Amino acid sequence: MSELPLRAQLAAALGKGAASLSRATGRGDGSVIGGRIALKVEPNLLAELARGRRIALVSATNGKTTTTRLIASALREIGEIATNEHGANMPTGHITALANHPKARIGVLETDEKYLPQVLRETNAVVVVLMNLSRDQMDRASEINLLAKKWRDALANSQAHVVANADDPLVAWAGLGAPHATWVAAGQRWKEDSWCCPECGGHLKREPDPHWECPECGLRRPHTTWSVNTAADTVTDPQGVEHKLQLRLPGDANRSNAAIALATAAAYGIRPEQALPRIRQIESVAGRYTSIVTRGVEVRLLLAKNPAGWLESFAVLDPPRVPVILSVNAQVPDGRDTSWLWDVDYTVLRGRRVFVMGERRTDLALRLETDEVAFEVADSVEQVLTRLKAEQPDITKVDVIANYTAFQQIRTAYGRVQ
């Protein structure tokens, strides 16, 4: 810290008391207010806390905040890591992270994907790690392929080294923009929002699954040097070597955060062997697949934001005979707009016990109606455990997918858990 030019010092102490008032009145945990406070005093001051530093910027539509929790654990085999690793992902909640760990020289900091061009240019980022692009927040947010096109533009024009996802077109085709690059085959289970070539418009050719080329003007699916094989459970390298990944977070969109996770600590010099006996301990991320035994049931906790992320919270779920409650809201963190919800196929919950609740219900009753999805309204999860109980004595598991604002409420409903 000592090292800031005095206004930034200043700038950085006063963002720290605002973000430690913040945690002591129980209003948050400081990363956002902290930040706002800092910048007023100093707005150039993500660049100078990230000056002498070897930041990594990870973004993405989904898994960003695991990833990034995956790489950081990784990189802590070589010392202290300055992260966001409550997700605060915008410049405010990078100027938290960076000022919390002044003697880190290495950053892994998650980025929303509106904010990376400006993130990647104030920081001078040395890595920069894409995973995916699909639809999300609707009302706001911008269309998907300007968000690739403003990706490729500040790639361009930086000495980053990427690590992406070539399975996903949108991605590729903006790190392609960029001078280094490694190519890492994750998969892509959620393909509604890439069949078109984001080059010139053309329809792409998908198959044989992965590949995937545009025969208008020739983009193709880069060469991959690492790739995950979810079925065995294990991540090759560019050496060839197979390693067996064992984590303890589940489904395959963990299993391609970590091949990614993988890749990038390899970019740092970490070897997966020194990488993944950390990796594996993770089982939770900031609440995301958390288990709460309450009154004997176990609850388990999936955050789904959008499409592709019910997708993938679809294929994690328990065995039909495990009910699951399905909640949505439509507050600005979420997006206002809840027409994504017929984006999402239901039809893979007929013959399972399911609850809706939430402030858009309604809207979610209705499409489960739609997909001939049999429901139960409820207005909390006590208020199903209640009713479960009282009809199944034994019940002992219930799974929860909710968007972003209900899964942070039924978190603080039992004490924000980890």
The other form holds:
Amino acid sequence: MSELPLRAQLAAALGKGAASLSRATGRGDGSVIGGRIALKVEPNLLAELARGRRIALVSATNGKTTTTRLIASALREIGEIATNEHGANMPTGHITALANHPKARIGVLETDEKYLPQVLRETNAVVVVLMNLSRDQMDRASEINLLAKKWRDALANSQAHVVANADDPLVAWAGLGAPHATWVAAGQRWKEDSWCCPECGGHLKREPDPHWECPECGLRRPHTTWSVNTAADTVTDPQGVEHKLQLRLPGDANRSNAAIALATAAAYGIRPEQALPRIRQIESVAGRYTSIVTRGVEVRLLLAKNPAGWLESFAVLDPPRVPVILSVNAQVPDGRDTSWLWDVDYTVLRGRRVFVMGERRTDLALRLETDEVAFEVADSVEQVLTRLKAEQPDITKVDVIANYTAFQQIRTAYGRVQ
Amino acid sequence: MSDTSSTLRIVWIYPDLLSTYGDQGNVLVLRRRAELRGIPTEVVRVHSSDPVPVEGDIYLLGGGEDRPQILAAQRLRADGGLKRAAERGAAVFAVCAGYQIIGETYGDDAANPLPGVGILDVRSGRGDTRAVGEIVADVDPALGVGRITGFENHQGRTSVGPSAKPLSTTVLGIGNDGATEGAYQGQVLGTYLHGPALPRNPALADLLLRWRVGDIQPLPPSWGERLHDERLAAVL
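Can you swap the form predicted alone for the form predicted together with its partner chain?
Below: every chain and molecule of the assembly, starting with the one above.
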């Protein structure tokens, strides 16, 4: 911190004070309010705080928080890391993360998709990590084709090294703007937003999977040097060596995230053999995949905020005898529009005990009725547990899938579990 | 229904280009409300590189971003199938970007309009502000649908020509221009209520079925009616 100009030092100190107050009064984790106050005092604070550090920015519509955590834990092999691990992914959160670790030479910053160009410019990041782009809260977010264009332009004007998923055409097209890239075959399960060529609008030819190319302009999937094999639970590095993943985080989406994290760690000179033991230790990220044990029942929390996320969550559900609670809100952070519920295929839940709750449970109810999935309406997790315990006293597990604010409400009800 | 069979053929036009906001919901609910009445259905998904069949009963077009919209309009005009189907009396239900492109002209830029499919007498341009939020409108009483509820997210402004009629009068939100919402002409209907307009408005789904099947029996109220009423109560 001693290298910072006086004004920036003051700004950072004020921000930290506000953050402590926020935590002490139980209002939040302080990441946003601290940064907001600091920015008022020194508008160039992010650039000041980032100066001289080797920063990686991590962006995507799905898996940002988890991948940021995986990368940060791998890079701790080198030393202290500044990272916004609570998911405060706008400049205010970045400022808090960097100010809290003034000695860290490396920063790993989860970055909101819209803010990526600005944050890249201000931090002069050396690595930009891009995983996927799909429909997400479209009442307030940009159209994703537009977003990809902004990413592409920002990368073209930077010296950043991109680590990106070659299997997502929009992401690949954006990454192709960068002067240097490491391409990872990280897979793409949700394909409904990438049938059109990002370059010319032509209909992409998408077989054999994962290959894709545009028959009209010739844009094609870049050559990859890293790849994930979800079935084998392995990642293959550029030397052709296969590494067993054995993560504690569930599902194929996290195998993909791990592949991206290993490739990013390699860009910092850390070998998979060094990175893997560290990323294997992670079992929950900001409450995601966490389990609460209440009244003898293990309640597992899965966050799913858009159609691609729901698809990933269905893939990691426990066996069909385990009941599932779905909870949906439509507050500003969730997107006010619930149309996306109709992009998700719920038929996979047939035959399972399903409960719906949240502020938009009627939307969920109609959606499930239409897919002929039997369900029950509930007010809270506790109420569901009471009902289930009365019927099956020996019940041990329940899964919960919720979108953003619904997830936070449940988490808060159980004491902001990590 | 079509002359050759008693199956109701629902044709979903270009889900690869025009399916941005849960447009699948319209297909699913139309099929379900037909089948609950014992009407067998067949859903045909028409990919943008495939020809559009002309023997369908109900054609559905969804929303899309600017570039897919232009691509879809070009392909539909070159193909000609949708226009022939509409001329044969098929029902067409088009939403948002789909609504704009079945009109005479549409475009990013009102000064330089692009040609639409030309089966609905409307012209769309671009407004100064984006219309985003809940929308409520009262449908032309001649259609027997009542009040409809939905969500809009578009920058288009649409004027309705003499051969078409406004679908409804706007109560909340923008729709065509802040005064009216959507348009219809014969059995071709367009609306800015994007995505799952039919799930949220069962009466609108039943209108499309009546157009092709004639009299249909009423269904007991269920979650669709509950959601319809709940949304109206929440926003008005």
